[in-house]
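Below you'll find only one chain, the form predicted on its own, shown as structure tokens.
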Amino acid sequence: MTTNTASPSPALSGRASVQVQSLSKTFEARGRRVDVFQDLSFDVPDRSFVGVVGPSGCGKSTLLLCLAGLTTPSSGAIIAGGTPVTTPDPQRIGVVFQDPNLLPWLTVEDNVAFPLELKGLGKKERREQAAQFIQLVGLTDFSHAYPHELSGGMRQRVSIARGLVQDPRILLMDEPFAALDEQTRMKMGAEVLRIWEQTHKTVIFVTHNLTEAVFLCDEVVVLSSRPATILERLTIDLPRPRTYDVMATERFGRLRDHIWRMIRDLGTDQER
């Protein structure tokens, strides 16, 4: 259910890029059954930016792993671009994790090009494609730097470029700014919006930060505590392009507070 009645973002009016159909996930942990989420169903429109929030431990990251094909759901289905997701497919679905996971012995250029090397592309083609996405994230001057020579925000930019280099239609982001300080986090959020507006990807963004969710997203899917169900799908009816000024508006505060009130008493188990 979407509680506000304002006109949806234009991005929400297109066809579905991702369909989550009656998805459930159960683990067996130390001899007991753990139901992570149950019967989740929602669509993500093409070219939209959709956030997933909820209390710690509700299975947000597990849901993203299922969407990426890295974890198999217990029941239900995920359809991406009209095709079921059953295994990882980085050419169709890219993933940016909380930890950049860069290879320390490789330069920025070689880290970004690494997925292309695994595909067997030649060195010249790898470098040309990597250079495009390094430029997109604003790191051309650091192409030959190593990870230890970069700030945390710069390393995360490299991770985003690596996630985009195979030109996937869908980009999944799992708390990509969680380890950054508040100023860097805000700047990275604005950078991600800029990149999204240029690339027209469909983005699914998992976060604990409600300000971040409202600032970035067209829609926020709010999950309950475990076993998670969908409490609400909230349309973020704020104009685009967005600037930091929108955070000071009354509408922004009401949207953020509405989400907070829904999840504040739902539990504080550790995230899986």
Contents of the next structure:
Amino acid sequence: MTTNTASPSPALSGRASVQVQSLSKTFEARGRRVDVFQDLSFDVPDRSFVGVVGPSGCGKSTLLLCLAGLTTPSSGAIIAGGTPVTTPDPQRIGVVFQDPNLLPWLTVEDNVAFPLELKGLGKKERREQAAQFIQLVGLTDFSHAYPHELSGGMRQRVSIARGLVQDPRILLMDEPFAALDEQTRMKMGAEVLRIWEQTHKTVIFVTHNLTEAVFLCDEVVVLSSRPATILERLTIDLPRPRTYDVMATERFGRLRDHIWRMIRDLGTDQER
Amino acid sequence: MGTKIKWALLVAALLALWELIPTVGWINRIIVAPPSAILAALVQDPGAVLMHTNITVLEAAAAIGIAWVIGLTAGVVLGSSVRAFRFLGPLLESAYALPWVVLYPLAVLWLGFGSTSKITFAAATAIFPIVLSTAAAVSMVEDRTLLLGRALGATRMQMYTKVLIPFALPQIVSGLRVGAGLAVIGVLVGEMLLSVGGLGFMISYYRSTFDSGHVYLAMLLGIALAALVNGAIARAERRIGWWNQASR
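Could I have the structure of this protein in the form predicted together with its partner chain, to go alongside the form predicted on its own above?
What follows is the whole complex; the chain from before opens it.
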């Protein structure tokens, strides 16, 4: 495979937006030391779309929690936009979880505006700002609906709008479509690409779905099983803007297959 | 015939029967006071009835207010600590079941015959269900919700006011309703046992003078007060709890 020598996409040549510097995470569980990941280092270029894949249980989500400032790494550092990440800062880094996690007593509008409410903005102002992002995710007609009235895909759109509402430079997504059915998942993937192209965010996208990873990303960071290290940083040199058609190309298949082989072999190693 | 008219006729018939039974002498009018005697008791000295009602309403309101504030705060604090709740929860459940009314004479001894002893006693009995239901509701808020709050930038205080309490609110309010009911009962019981005023005092005083009209009047007012408090909170409960029903 010669993917690493292929010319990088324009996005990858930009300066780093997020720098992960020899990051390690260890925790104690019932008196036993668990190394989640060890000495991870990689840069995420500004405005790029970078995926993190790896076998299940490899610590992808813990890595994302570190990136979001929600858990402290055992050693190493994360620099985002030039300053270290130590606490959650939704103005700098937005987060979208696997579970949309909407507040059931708030309308779509108020859920999206919730981070602004926490910041102390007035009702009128926050609704105006929220409206912009509700439109971006295509839910303007549902502004006054409550979460239980929405489908799974729509709820996740609300969650994306909420992650974006403070206009952060960086958006972290932790398996955001894992709970959705395949059809919705495909549609949401295209949706996220459109939003990314419109908003020019830096996106770090954790997934275990390789098709999704190759379809969306400029670069895929492949992690090993626990304790996770970086196996490869694979540049996805497929042309943009991408449509579903790209999935039928030979190049797409080869990239996806390449990642699959790496992760598959890990599985057998572990079982032995 | 409209339903309303049917109901009015039914009530009128029952009232007539009620009036008839003691008047004819089937049952002694000391045991069952006829409606006319109750009305007479009200008309005889409406100022006194109003005064006693006022005392009970104020005592109940104070007891409810104190029980809500202390119970809610203690419940939120207790519910946010898994360990404390696991330890103190069962203890409180047992304490809730104790016959606290036997301690009421002590409250009078310490705080006097006036309103303070009633308010203290009623508030103390009302706090239990409030603390327990608030703590249970808060402890059930899931970790993912707390993580979300942090990720969206909630401060420690906002975690309580904007996430935890709203999430737990339907269950909290039902605890508040039960607590308010107990507070009203506590005030009435206290007044009946040892006091110098209030609807409970009216009941026990006029009972000793065999004035059933006044006893019945005070009983009806006490029941009406309890129903009013319960009804108002139940209404609020339905409005707050809708999403809880809908999202499950």
